[in-house]
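One chain comes next, on its own, written out as structure tokens in the form predicted alone.
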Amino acid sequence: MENKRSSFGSNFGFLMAAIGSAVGLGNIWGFPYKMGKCGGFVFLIVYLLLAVFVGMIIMCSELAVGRKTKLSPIDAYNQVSKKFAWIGWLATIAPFFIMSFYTVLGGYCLQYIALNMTKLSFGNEAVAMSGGEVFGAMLTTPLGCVVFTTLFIVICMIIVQGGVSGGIERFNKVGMPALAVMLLIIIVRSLTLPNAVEGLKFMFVPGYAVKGGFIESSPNLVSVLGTAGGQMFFSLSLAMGAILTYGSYLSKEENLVKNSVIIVFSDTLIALMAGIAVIPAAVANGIAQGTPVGQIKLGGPNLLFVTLQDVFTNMGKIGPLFGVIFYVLVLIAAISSAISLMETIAAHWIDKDLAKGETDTRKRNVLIVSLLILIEAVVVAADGLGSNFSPASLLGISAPPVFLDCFLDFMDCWSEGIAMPLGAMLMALMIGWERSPELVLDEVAHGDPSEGFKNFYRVCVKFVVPIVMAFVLAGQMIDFFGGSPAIWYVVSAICLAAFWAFAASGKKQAG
């Protein structure tokens, strides 16, 4: 079986693809906003922490437990561990439920392409609507909008059905060095703009948020700490299952801690390159518009198709080159993280085929799933982020938690909000607790790790990353549902404290 199953062609193709996961729209419109908010660089500084001391190990182990089985989540799960074998359920039930409204927001980035190019070959006056107009419209025309997720999905669905090495890794061969490039096109336009040195005040200068009007009051450290681990953990693609499933093509040649370390310095970099291409430009451009700085929207979806749109349409001719160059480069994000996630749900029924000796499935299992995605998308899609109908409309909720405001939140919810959290959690305690660290650094051991490592790595998966998880889960929970925070702290290290005790006793009775 492991002869006949799929492999990445070269390191740099398996780095390529893995970066790709790991960068998507959250680097866009999430990262610089929330770095901004959070103090500049003090919150640089404390996700960077958090990089190496929970995203590196969480990486690593996925990698190895994914090498070292070769297998999907849900089966490489279920030979790590009888007992914690339902984590490869949620590493696999995640991605499902991302991919149902990804993929929407992949659909709005094709609309806005033909949006600019439309612009840039008959003139702006061609949509004289302004960006918050235009995506007003877009948004209550759900025909428009399932038809271009649809796309989105056919494009995806093709490129996982060309394999690992022949579609996942060729695509992101090709796109995550266009994306660099359009990136510091983007770049150099935004710094060019008057008054973008704001922006970046925003960005790097701590306390600037505030003295400026972006935001009310300064975040205390308790709220630092848990936007840049919710950041951190979500922008790398941890415990979602692409991670492990892109492991198990891996070869025992590759350097696992190395390949993490890379990983984990180029999603940063984007993540603050597209911070530096796109928060200049908004601030620059409301500043131009007489737009109060406290109104400026610099995170979201507002960001991305409501200010930036206005950004380019303010540039005059050539805006709308910018703007399909930017949309592009958001596109390739947009799929190369989809296409992972797409990867690692049917990966599962891929490994079952081969398993009885059929070797031709991969095409019928990515058009099965692909299916199944179109028909959870459809219903993101239609709702308008809430504009048509939502959750809360369908239960005749007047004021409903943030979860029940549209079925985007909905489904992140689940996802993002509960399953990946609580996942990660719980497969560090597995790893440090009922099994054993060894597990992980013996197949680490193919690349030479040194006994500071070894031993940093012990540490961190028994100890530290627990606690930021069950951190990241109550965080979560505030968000979604709302409530007292100390309720959801407490929930949250209920949870952990039991989790941590079933752990340790499953190693005792094993031992």
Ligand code: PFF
Second form
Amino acid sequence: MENKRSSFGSNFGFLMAAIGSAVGLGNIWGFPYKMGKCGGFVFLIVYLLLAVFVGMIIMCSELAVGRKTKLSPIDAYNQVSKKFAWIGWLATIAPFFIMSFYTVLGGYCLQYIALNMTKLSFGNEAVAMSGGEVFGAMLTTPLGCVVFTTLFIVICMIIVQGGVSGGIERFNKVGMPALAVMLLIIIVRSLTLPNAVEGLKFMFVPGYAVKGGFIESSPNLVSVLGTAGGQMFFSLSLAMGAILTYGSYLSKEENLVKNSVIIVFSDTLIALMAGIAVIPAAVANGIAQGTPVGQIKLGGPNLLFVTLQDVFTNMGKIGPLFGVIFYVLVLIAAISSAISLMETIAAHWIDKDLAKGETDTRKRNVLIVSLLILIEAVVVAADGLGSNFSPASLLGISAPPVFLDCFLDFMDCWSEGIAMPLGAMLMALMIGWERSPELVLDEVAHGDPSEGFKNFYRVCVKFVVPIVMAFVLAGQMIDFFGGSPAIWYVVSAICLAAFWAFAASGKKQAG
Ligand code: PFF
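For comparison with the form predicted alone, provide the form predicted together with the named molecule.
After this comes the whole thing, all chains and molecules, with the earlier chain placed first.
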């Protein structure tokens, strides 16, 4: 089976694909807005620390488990651990749930490209609506959202059907450099707007977010930790099977530590660049429109689809050109991530068929997976972020918790909110306590890591990652379910203690 399994054509191709998976809506949409919500600079520092001490460790672990087993998540975890084999299911169902809304957001990008192309061809007056009005009209037109979501899914399906090297690698080798160039163009435009410096101060000057009135008071450190941790995992595509799956297509010669550093560094750099492109532009535009600095909206879906659309419209004739460039770059980011999720799900059945000796089933399996994704995505597309209906309205609940606000939040709650932090915690406990850190270090050793790295890895995987993940889990629960934070800390601590004991009990198969 191993011989016929797909693989990347080169390490560069792998890196572009893995960076493509990591760089997505999470960077361009989530990072700037969560930074806005969590007080700018503090968030940035916590994020960077987490990326080094937790993100790097899980990235290396996933790549190593993938490459060692040369299997997709369900079979890979099954082979590595009898106790935690079910993490593989978690890492396959979570991508499926994420795709339910990721494809809808991809569809929005397609609509915004069409909007800006119309404005570019016929002038801004051709669609004389504000960003808010456009967004509202789009959300309350379910049919349009379903059509564009379907189009986005078809694009991803065609790429994934093309194969690991012929489709995914090829798309990312062109898409990622193109995305970087487009981002640079937007940054230059954004930073040359009058008052853009206020946005930079918001991002990089400690305490400025509170002083400028953007947020009322500094958020507490634990809530920043929860938000930054969730964001970091989502942004790096961790604990969702995607990195493990890509690792399973990587050649034994490649250095996993170096690759992990490159992926984490590039993803963080692009997230920062996206922040520099988006936040100063939003602040500069708000000031130009006479909005008091502290009242400029830097949060939520509004930032990408309302505030920025207004920024482009207010740039005059040339604005729609920047609009097209910006939304195309967001689209590329969305596709490069979505194809990694689609591949992760489909890989399980492709592997199964290979084991049975059926070699040519990629196209069929990817088609089936795409159809299943379409079914769930139609619901998310049609509810229009809760404008048309929502889980709460269907259940007749007034004043619902966040996760019932719309189907996007509902799906996000189970995938990003629960499966991801839990999956990462369990993976670290499995490697650190049930098996042994050497399981990963032996695989990584093909790239010859230093003693320093080995010690760093052992301490982080055994202690730092599980504990940090318990905080992230609690933070996500508080965000999604509300209620008393203390209760969620206790729930999280109990989860950690129980799984830790489970992992460490009857430890027998080291190495
Ligand atoms: N990393 C992507 C983003 O930042 O938007 C989202 C993502 C892709 C999450 C792949 C998980 C994953 F497996």
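Here, rigid core means the biggest group of C-alpha atoms that superpose within 1.5 Å across both forms. Positions refer to the first chain, counted from 1. Since the structure is predicted, the reported quantities are computational estimates derived from the model, not experimental observations.
Core-aligned CA deviation for S223 between the two forms: 2 Å or greater. After superposition on the rigid core, the Cα atom of M56 is displaced by less than 2 Å between the two forms.
For P292, a C-alpha deviation of 2 angstroms or more is recorded between the two forms after rigid-core alignment.
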